[in-house]
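Shown next as structure tokens: one chain only, the form predicted on its own.
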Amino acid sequence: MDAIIQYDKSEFHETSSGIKISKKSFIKGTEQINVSGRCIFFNDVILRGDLAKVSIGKYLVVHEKVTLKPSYSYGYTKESPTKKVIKFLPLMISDYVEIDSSSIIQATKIGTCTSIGKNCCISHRCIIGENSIILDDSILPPDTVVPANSVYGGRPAVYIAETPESTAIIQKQKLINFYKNFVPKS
């Protein structure tokens, strides 16, 4: 049986859809953030919805000191074809994703049943396929595409192995159990 994790109810907001957000987190631009429900945001999480739309699936666990920030690209306007402008891109995080502590995420898409380790930097416009694992202390350079069912690690992160076929089942069960066992102190 998985361990029960008790938290102080006075330190978290809980929504009617089961989203548990630490009061010590910084969330900006809530009108552009769509969360499916049953997610946990621990202390010191920064979530920037003021820059672009952020879509989050169910059973996301974001550990301490993680920054989730939409990526950007440079482009030109019709009015000034020589003047560069910054365009922020939507951030999409699918279901059953875990992002471990002190990581910085500026990807455009994180696939279902993905695990991102501690102290990772997922750079601008990265796309991470489903059932993937990014190992601790990894740096994904800008525009990296991590294929589905891959393990990436290193600085810069490179392909290391294929994930087992059971990855999706294990990740789903792990995060459902984590959520169920994350309960307020009596």
The other form holds:
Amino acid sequence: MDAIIQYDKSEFHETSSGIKISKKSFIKGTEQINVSGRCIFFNDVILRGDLAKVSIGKYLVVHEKVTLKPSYSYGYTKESPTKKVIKFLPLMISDYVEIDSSSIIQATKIGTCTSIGKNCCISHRCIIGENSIILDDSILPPDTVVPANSVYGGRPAVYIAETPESTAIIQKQKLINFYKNFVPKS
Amino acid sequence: MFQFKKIAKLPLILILCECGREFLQEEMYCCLSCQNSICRYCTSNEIFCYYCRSCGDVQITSEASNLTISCSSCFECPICKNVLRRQVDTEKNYGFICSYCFYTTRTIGVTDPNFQQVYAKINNAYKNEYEAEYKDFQEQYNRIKSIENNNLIIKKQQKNKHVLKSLTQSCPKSDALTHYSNSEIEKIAKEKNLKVIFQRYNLDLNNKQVQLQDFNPIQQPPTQLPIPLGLLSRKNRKCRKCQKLIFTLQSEKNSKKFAYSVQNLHYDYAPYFQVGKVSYVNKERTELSVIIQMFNKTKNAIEYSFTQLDSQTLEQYKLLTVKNLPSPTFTFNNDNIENDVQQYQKFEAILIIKDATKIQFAFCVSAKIKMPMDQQQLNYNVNVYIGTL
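So the form predicted on its own is up there; where is the form predicted in complex with its partner chain?
Full assembly next; the chain just shown is listed first.
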């Protein structure tokens, strides 16, 4: 049976759609952030919505000391056709994603039912496919494409193995139970 | 393949396959014709298609057999094995660059204003570099083989005479030669010939000292060309006993997503177990009570029953004896599918602990699945591992 985690109501904001954000997290640019519902953000989470649009699905769990930041690329614009200028790209996180503590994420897209380990560094313009696992202490170099149903790990991260067909079921159950067992102290 | 057993937290509920391996309930497959739940090692794989992990291009096996198993448009860094991306110079020449170690094809001179000609340059460079070495290797190999064959033919006849002489000297009776057949004489001759050859060409492989003096050394430094990216494969699964399909992929052209047309998971045909409370019954702490919850997550009604394992298997795997397994059959009617509320039942198993360090027990389950047109039956062993004392 999964363990029940109790939290102080005074330390967390809770919205009508079931989003639980700790008061010690740093969230900027809430106008450009779109969250579906039933997400948990723990302490010291940094979410930068002021740089570009951020769209998040349901049942996302973000542990302590995680930074979520949109990625960037260099390009020309009408205003500056000769000089290269930084453009920020939108960040998209799908449903049933778990991000473990102390990791830095600058990807463009994270697919459904993925789990990202501790102390990971996902560089800019990365694309992570569905049902994939990124192991602890791994660094994904920029512009990597993680295919669906794969396990990546190492420094730099390299394809290691294939995930079984039932990862989606396991990940959904795990996160739904985690959300149900994350209960305020009565 | 990745195993979730390594990440899963205690208490664990595992299913024992016939091969002796244990897996989580979600990782097991189900063969309805054999009426068994199977692990991944009891299934055979069949390659359905190849695909590139960076661009997602799909190659069906009939096409891939004609080509080499590598992507035509993606390359790998020879230093750090990261996928290369395109680069444009200030002079508008295209090339490849690695975003991790900053390796570029500009150092080799493989750049062109037309991007498609960059591929042609890389292919030509591979041919020019390795063709000469391959020819040299082939010539040396053929030369050595011809020498060996000639020597063997010439000296076989001479050495057979020497072998016969040595045998007659060791055996005083001349009739002892009848015990040795021609094949045995040839074996002895071969061993002696091989020793001579190894000495001559310094190919003493037992000591792992191979001196390649006959091959030309590489005079120029390596050019470090980008490596074509290898393809990964998607597979179908079949039961090894009855050769029936368990997982099959759908063939969709011009699409990078994969979908399964047939998928038989154990999870879809059997009740799902979960461990509830664990507590001691006695003050002496010789009996444990474990509450096990069962959920019906399938779309069909299930009739199931429990049986104890044999005493031999309990002793072999050092499992505790279960006292309170329920004996009659139960039915699980999954009427509340629309409301998304799952039925569950539970029973309390009491364990007897004597001189044991691990809390681990097992039982058999036989489930009858009432599908709309048919009735199927499954038999499998459940292994519950709670922890250590």
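Residue numbers count along the first chain shown, from 1. In this text, the rigid core denotes the largest set of C-alpha atoms whose superposition between the two forms falls within 1.5 Å. Treat the numbers as computed from the prediction; the structure is a model and nothing was measured.
**Q** Is the shift of residue 80 between these two forms large enough to count as movement, that is, does its C-alpha move by 2 Å or more after the core is superposed?
**A** Yes, shifts by 2 Å or more.
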